Amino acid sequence: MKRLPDVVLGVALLAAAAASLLTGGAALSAGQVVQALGGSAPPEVEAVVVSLRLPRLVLALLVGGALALAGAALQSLLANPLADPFLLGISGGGAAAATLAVVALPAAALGAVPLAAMAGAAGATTLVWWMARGPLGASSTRLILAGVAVNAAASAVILLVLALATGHRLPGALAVTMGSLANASPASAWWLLPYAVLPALVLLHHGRDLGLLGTGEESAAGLGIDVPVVRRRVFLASAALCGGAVAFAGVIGFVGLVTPHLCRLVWGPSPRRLLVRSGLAGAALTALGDVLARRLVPGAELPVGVVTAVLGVPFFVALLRRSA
């Protein structure tokens, strides 16, 4: 029964990539897929699923697991229940710094626009840990205060890059904003591979480190663990996650908030069997949520961020009315 969990969790996950692959405006088969999986369907069915299906399932994967994880590391090192990129400022920052980057670098430098994503992110990051720092640590009324001002900021850079984007420039300045896979491609599920896979690595290696912190920054500092390195290593690859993420699907909020708190009423608080289920469920969560964006309404495509946001925000309601 222990292992329940883990198994309901890989088949939603499978399920959710079964859905996603299923799902587009040609009506394929299960049995067509699996052929063009396999390299023996006709070339038609092999471009819509390997060039467009895939890749889009993977990005879905990738953005909701790096969102999933660093929502977890950082709830986990705040101690803080509402800790979330989204809320705190963190995806708005790197959207920021992505619009800008994609109306002021030359076409030649555009492959460094996540960078400038995480860029952005960790900025955010600093920013709102620095507003919201009081005599006796950030509390979450500060913290959410702290990421309502950044996301204004942020806001208003962007909508000001809008305002004087050319117009070959503008789609792709907009894109960031939408928080949508629709541009989805091989190219962009590449790119975003490395910057998901090692920030990811670097929190999962900080598991334990974030277990020990959750008991109190002196407890921690007298069993061993360099608090002020710990912490500013999470905070770092948060950043690079959020702003991968926001990069190359845009802004998608709430999955940061959502998943770890699922999962930490299923497996518990500890950060070191929290955060590879609480990735894996975002995963699964972000492509289910694509998979409603494409059929909620007929004929059309809704940005994927639109459902994760009608899905997060009673969440978010709940849980600020119980931690008031």
Second form
Amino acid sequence: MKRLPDVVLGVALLAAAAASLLTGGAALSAGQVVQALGGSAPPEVEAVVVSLRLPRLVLALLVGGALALAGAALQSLLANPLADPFLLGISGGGAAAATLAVVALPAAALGAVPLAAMAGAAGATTLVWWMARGPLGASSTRLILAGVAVNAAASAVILLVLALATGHRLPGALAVTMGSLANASPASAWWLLPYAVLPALVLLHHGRDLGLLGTGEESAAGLGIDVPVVRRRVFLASAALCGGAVAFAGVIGFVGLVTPHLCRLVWGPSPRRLLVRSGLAGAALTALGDVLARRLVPGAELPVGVVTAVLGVPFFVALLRRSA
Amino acid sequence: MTTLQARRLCGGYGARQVVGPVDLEVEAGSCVGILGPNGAGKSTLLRLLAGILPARAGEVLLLGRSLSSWRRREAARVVGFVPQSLSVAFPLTVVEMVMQGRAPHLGAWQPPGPADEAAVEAALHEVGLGARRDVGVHTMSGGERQLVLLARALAGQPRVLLMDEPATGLDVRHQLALVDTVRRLVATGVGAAVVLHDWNLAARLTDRVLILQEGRTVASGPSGEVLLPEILGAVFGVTVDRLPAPGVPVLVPRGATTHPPTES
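Mind pulling up the form predicted together with its partner chain next to the form predicted on its own we just looked at?
Up next: the whole complex, starting with the chain shown before.
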């Protein structure tokens, strides 16, 4: 029975993927989708599945996985259950730069919005790290305080941009702040892939070190961890994951904070077990949230971040009460 | 044989030098006690010896080789470090926590094997936590957490054991059990250095004692020759009586001779 939660997670992931591929404007049967994936469907069906639905699914999986994996890593790194990409200002920096780019760039250059978001996330990360650095490296408390400050500044920039935005650019800027997977394309999925896979490998490589850091810096250092090096690598890898996610999907809240907690309640706190499961659960949750975002209100699409929150919070509260 | 040696060792934080210069030798099969008033630099000295804090001047030799030339993980395979306290951000069980002691012996992607399991079982048994292996460390008392930290260090099968106030929060029976455990390890050839506050525990546990005051050595030598009323009285600013008792004499502070120094 020890394997049961893993099986449930795998089934949920497959179910979310199948539901995602079956969701969209055109009514396609499961058979048609399978044929399209195999390359034997009519061109117009194949175009819908391979150029629209599959990239959207891949993007949902990558973004959700990246956010949840980064959240799990940051919570262990900072030994703080509240840590997530938002608290640390990384997502905020990316979103501020993206909204600014949406409003300010000429129409022909709007393709550069993801680049702006990545630059914003990287800038926020650098700023937080620089503010938090002390004589003994960046401490957990200083990192969180610096993140809160950068996040506040980013929120101010976003609100200012939204207040000054002219009519036709406003929806694009709002979409960044509420999170959306509607702009998925094969190119965006390919772009995000290295941003998701390479940092994820770095985090998994440091899985055991993260567990040791959860017991305090001195305790971890005594067990042979080079604390400043591990902290820098994990922070930068998490920031890259968040930056990539914000660049292509805007701000999808809740997944990075709560998915690791859900997984911790099921699989225990050891990051070696937790990181991979968090990533997979975040991927499933985001894909499922995106399905509901497209299906709940006929003819309209809800912000996926709202759906993931509505989906996960009650579940989380129930688990939290049961384990109390 | 000397396992760990400090030569003119100095260290501190930021602009402030806290320790040094200090000379210290930890022989295989012997236990050195580090004593001194609050703020004397005992924990800092232990961090320098463990390589957690880099030395500013002088050096630490581990098994004859400069500690700065050891990789951190390699050094951690040889040196077991018991920190003063433990933070538990997320609820680990005792056995999970003790398994962390095997981390220096495992590759990043390598799961623990039978040898690691055996070392963990032996360490749990040694400190008497075998029956509490599945208890959450976050539910345990300060004294019990201290035992978990000791077991974690033992699971790494170190040749040098560095302990920062390991008796804090332990009741009398567990203090005596701690003395037995450390003496058993020392008898197998482990070299130990222990920061202690309790003179009488030091008299039972240690072979040699080093007394620090404001970062400098004010006395060092065999425990019986250093743990004397006149030395302790002068360093700690108290009058001390030495009462005869079977085995080790008992040191009892009677009253303060000076006020403790305060920050001005």
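Numbering follows the first chain given and starts at 1. Quick caveat: nothing in here was measured; it's all calculated off a predicted structure.
- When the change between these two forms is described as the motion of two rigid parts, Val307 sits in the same part as Asn183.
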